[in-house]
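Presented below, as structure tokens, is a lone chain in the form predicted alone.
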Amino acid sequence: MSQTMLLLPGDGIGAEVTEQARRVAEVIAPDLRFEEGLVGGASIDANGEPLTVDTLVKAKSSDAVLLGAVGGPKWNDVDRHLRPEMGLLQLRKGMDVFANLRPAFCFPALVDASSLKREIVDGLDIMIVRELTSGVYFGEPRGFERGIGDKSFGYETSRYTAGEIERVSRVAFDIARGRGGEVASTEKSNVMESGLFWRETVTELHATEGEGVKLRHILADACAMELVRDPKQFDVILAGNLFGDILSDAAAMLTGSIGMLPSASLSYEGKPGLYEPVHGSAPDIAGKGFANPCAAILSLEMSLRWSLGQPDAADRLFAAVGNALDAGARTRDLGGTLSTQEMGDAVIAAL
């Protein structure tokens, strides 16, 4: 049976890098059928809103969704609720992709491209599991009030239910069982009530469903420090939406370039996942043809593994990216000269 992937190139370099992922898919998964849609600024320009109902329906009826990037200065003056980033948040919420997987893997060929010493990052392999559809990014009430002097203020609500914490924790436990068997759960239980509730809920779930997994708790700021000091101590990091966002970006820079890192956002079994590079739309280099497509290609690899049921193809693709790097393939962010398409060519040649 053929499978369908909805391609949402989005804005900036999104179209450039997803095109290379599509080319690679034609080699590694020739039966995969693509549909296309608009999201973010591209959708605002065409439809007046960052995500249409039609696009969301297509996403929910596909087998997987591959997104490029959203945002850019062109839409800075758009009303906040219509910003390109709102399209991404609406897509995540609408697809109910509550578990964001952010791997931080350092390919051997890129060890010296990291800003940290070789011995700190050589062999690095972390999986960050971030809760994606709740917490401070979605909690109500929220807003800002304009007044005179200190009467102006802005506010958000950090809110988590037990069910929201439990379901993402189960994902972290399951992933840890297939890796090193350790989960570090992060929060700020020392100063935040929602953080204390997070810690207690994860602890209770681990007592009943954490067989085979070693659990430890670490404050989010301490986790950030340890990611820079000794990142290889971590196997799986579990975090809420806000801290997961920050920690995963910090971990990204351990690997040599944020242009190398993919992500997967998963819902319940049988529902489509959302896959996207973590690097953003990079409007300063959009259209110049030298953006690194590896994060988008590796997002395709994650979709083969987590949504499309093709782990052997995923293994081949991951190895091909590593082999292309070993052979010296580099885009500008990695200190090389290859164009976006030439990097795609290198991965295809390695396949």
Given for the second form:
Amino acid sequence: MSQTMLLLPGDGIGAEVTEQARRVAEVIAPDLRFEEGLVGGASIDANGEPLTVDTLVKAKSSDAVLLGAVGGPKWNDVDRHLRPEMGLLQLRKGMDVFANLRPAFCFPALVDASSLKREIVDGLDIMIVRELTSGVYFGEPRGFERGIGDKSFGYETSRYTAGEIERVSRVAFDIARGRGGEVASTEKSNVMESGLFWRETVTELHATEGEGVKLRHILADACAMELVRDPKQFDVILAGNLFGDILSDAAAMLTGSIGMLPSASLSYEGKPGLYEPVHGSAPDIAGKGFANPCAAILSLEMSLRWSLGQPDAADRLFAAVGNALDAGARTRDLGGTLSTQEMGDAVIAAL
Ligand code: IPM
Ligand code: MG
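Would you generate the structure of this protein in the form predicted in complex with 3-isopropylmalic acid, following the form predicted alone above?
Entire complex below, previous chain first.
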């Protein structure tokens, strides 16, 4: 039976970059069937809300979802709960994709594109496992009060249950076993109760289910520092939602361009995964046709590996991106001149 991918291009450069991923899919996975839907600002414009029930139902009944990006200045003034980003958060929550895999891999051809020295990033290969459906992003209560003086405030709740920490830690341990065998778990246990709870829960799980995995704990601020001082010390980094968001942007830039980095968000086995480039909608360059499609193409690669049961096709696609870069293919963010479409052509030619 043919598999279905729901394509949600979203806003800004989302449409341009996912179009190239789709072209690549026609070559590498010709049996994959595509459906399309709206999310973010595109859905606000068409439906008055950033994610419809119908789109969520489609997402949950597909084999994988490929999303471009959401957001842009056009929707700056819509109500907070209707913002484009809320569509993305509702989709992540609704699909229960609690484990967000963000690889930071430096392609050999791009070692000099990084703002860090070549020897610091040459051979870099980190996997960040970010908890994606809880923590401060979703914790209740939260609010925004307007009053006089101290009666004006904004707040949220950083809350994690043991089960939420355990399920994402299990994914991190599993992934580490298939790589370098090391997990660095990060939090702020020195100032946050939820951070201390995170640390203790990960430690306890490691004692019973951590065979073959070397675990260490590092405070999130120190982790940020070490990521730019000596990133190759890390194998798998495990983080909650907020610190994972921040650390993965920092890790992305080690590799030369955030335009290169894909992500996979996984739920329990057998449930569809959500695949998205780590970069945003980049409204400043949207529609100009020179955004880097590699992150979207590599997100397709991750979907072949993690949801669609086609690891060989994934390997070939990953190699093709590397070969295209070796042959000199570069979009502007990488110091080149290729258009989005031409970069897609280069990957297809390499395939
Ligand atoms: C990300 C993004 C999102 C997040 C935004 C767009 C809501 O920064 O995927 O890293 O904060 O999770
Ligand atoms: Mg982010």
